[in-house]
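The chain below stands alone and is given in structure tokens; this is the form predicted alone.
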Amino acid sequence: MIESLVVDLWYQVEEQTVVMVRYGELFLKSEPVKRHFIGLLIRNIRRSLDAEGLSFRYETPRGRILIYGEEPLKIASEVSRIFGVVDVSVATITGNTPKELMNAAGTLGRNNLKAGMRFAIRAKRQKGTGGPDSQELGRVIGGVLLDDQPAAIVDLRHPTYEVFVEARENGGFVYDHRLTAPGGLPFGTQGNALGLISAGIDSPVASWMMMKRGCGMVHLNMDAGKWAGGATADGAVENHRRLSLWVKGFPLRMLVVDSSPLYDAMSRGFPQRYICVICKRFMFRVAEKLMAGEHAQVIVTGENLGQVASQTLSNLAVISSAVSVPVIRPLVTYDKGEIVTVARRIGTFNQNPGDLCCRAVPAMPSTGANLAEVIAAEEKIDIDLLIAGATERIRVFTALNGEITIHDKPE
């Protein structure tokens, strides 16, 4: 008897509230593609919630994903970090009649609408449900809230408080908060990319942006050993770890290559002005050799036009010519401040990162490298041999739900 009562109470709580998930760009796809993408989005939601040990069930009425569970606030928080989701709300479930919708909206208003607050009702009635149209429904419900709080002010353009009401075929939904999610496309819908990642600010933001567009990511980090600051290696691992929190339930791999022999070779009788350009060309060529084994189709970098000497248009052209595969630079037109804003929002910005300096940077790096001279300098240090050696010594850092495991990559 007691067990039956507990089950009944859980069912009632579950059915009183629901996590409403909205997606945006998926509406633009053809019906077969849309169904496929929504299926992958649900898979990603399931993996994320399973990783957190959250029990749930879901429904997929047109244009929405409805998730029921014992902990709707936690579910909403997790789902708001899933690519492909536009926003998330914890909604009260009602019938779709005006009276039922008014009662639910009135309860929210009485709890949250205060004197002097500017508010708006955002009502939508799905075709075929009967009753007043969306505009009239919003007006009627707004009147209910004003009756309860006459000192409130209706302001449809700049409200400080909003109540959302949806009358749909499968019932009514009322809510007053929308958690902004990243949007984009579901993770895993666009193939794989190999992204260069470091301890800096830019590269993890570039990787996150590709993940937002549905790309599976494999990261590549160049460990410069004694030529890098003491916090560099750990900083790259931390960026990789934090990005894994955006794709919970999916293992995220980072390949770490020993690049110190390159810097050793360039420190002896080498044209110092070309060190930065040749370093980046080396990274690209190592990445190109590793792409096939990682099923990656493009290289992704955090390069930004004009930010440092190696990132002038002419130098970027020389760097890109080192490989025959596509190179994507999501941040190429971003200001540094814009990149920092995104880094803070996604959790990869570190206010006190420690020593991240590169001890190989020359005093006067070239801003307009000559390709023929660069190739001649590479031949002088036998760059092909250095690349071959680098790809034989690889460690793999796998991040899963923010936890790191390390192993050697088999040859």
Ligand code: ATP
The other form holds:
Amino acid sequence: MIESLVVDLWYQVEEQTVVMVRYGELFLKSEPVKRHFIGLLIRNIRRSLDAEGLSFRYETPRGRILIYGEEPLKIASEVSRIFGVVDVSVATITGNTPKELMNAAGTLGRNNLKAGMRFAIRAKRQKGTGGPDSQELGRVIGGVLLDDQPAAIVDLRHPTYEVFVEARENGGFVYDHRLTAPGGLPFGTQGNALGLISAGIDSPVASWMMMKRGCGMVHLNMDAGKWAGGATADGAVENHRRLSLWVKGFPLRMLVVDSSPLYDAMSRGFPQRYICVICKRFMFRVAEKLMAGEHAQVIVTGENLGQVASQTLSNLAVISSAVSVPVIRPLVTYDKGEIVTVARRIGTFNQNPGDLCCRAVPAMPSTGANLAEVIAAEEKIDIDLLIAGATERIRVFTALNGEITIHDKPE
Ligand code: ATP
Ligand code: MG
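Same protein, different condition: the form predicted alone was shown, now please give the form predicted together with the named molecule.
So here's everything in the complex, that chain up top.
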């Protein structure tokens, strides 16, 4: 009794506001795995808030992370970009009696519920707390809001305004916003992948999707020099930089390799129709060579089924056969419009990307490459030597919290 009194008093006097973090899929894990994943999730939250200079402390009651700090709105906004988090609310902490919950919900209603708005109270009462059941609690609190704003309309099916009320053993939480976070798994729980990244729209989305599932990414970009449009090199760096904003506090590496000698070699007496497929096979082989040094287990690309000539099913098979490591193509079944929607949401979409045109693309690229012919064409230009040359000098672009630093990779 004394204990619960102390807790209530402490909540009311010390801390009125908390950032309530919900995580989703971790629930499916066994206890030890869950504990490990939550530990990494908290590490990632800490890195991100430290990067923004936001001081905080936290608690981990069942199924939640509660974060206390002086700037709850900023904390909530940062945490809503952390992989593994499903949603985030800034909640008022009260006692768990109906009266206290009513008061807190009433304050939110007075500030935000306007005439004509359709609203709902979503009340949940944990077992073991006294008072009316969840449904009755919701009804009573709805009545309080209606008393203050009689021109509002209760609509439990399609409300435009919702107040969430939770009566828990140690206190109550009341809030009216849920910031949607990316979901997925905590960054760093699934090992590393090497992501082929370009200045385009697709590859940063593919990389983001892997990070969302907990993968550490190392990016690899081929700089085609004069064979690429003028905005290409900067565009790839910009995609890489923007992705680093999703893993604040963690340095994200991008290896950049000069691929222009490949296009020089393919420009003379070469079966032009195979240029695109061989370009991709070259990228895959360079990636395969660099993977071990980056502790990466798979290659990731933004390739898609049927988007361009090199992406027919048979060409994708010929491209994959260049390497013996697994290749993951998260976007293979997505329509372009669907990819653009994600790119906009995650902040990698560039409305005016500038000239990204590849000068090496032939007029009629093959849509059904013959593997034996492809291998014969590669031998003609001594592709092994070109791959060895490309991996001799590598520049590393490290992005940390959206800031880039560049250095040469030591041999
Ligand atoms: P994106 O697919 O990212 O929009 P894109 O359309 O320029 O780029 P595609 O020809 O569709 O490139 O290439 C398919 C995939 O190959 C890309 O999603 C990316 O993973 C990889 N890729 C293409 N160009 C490069 C490059 N210059 N460096 C590294 N990887 C690349
Ligand atoms: Mg593409």
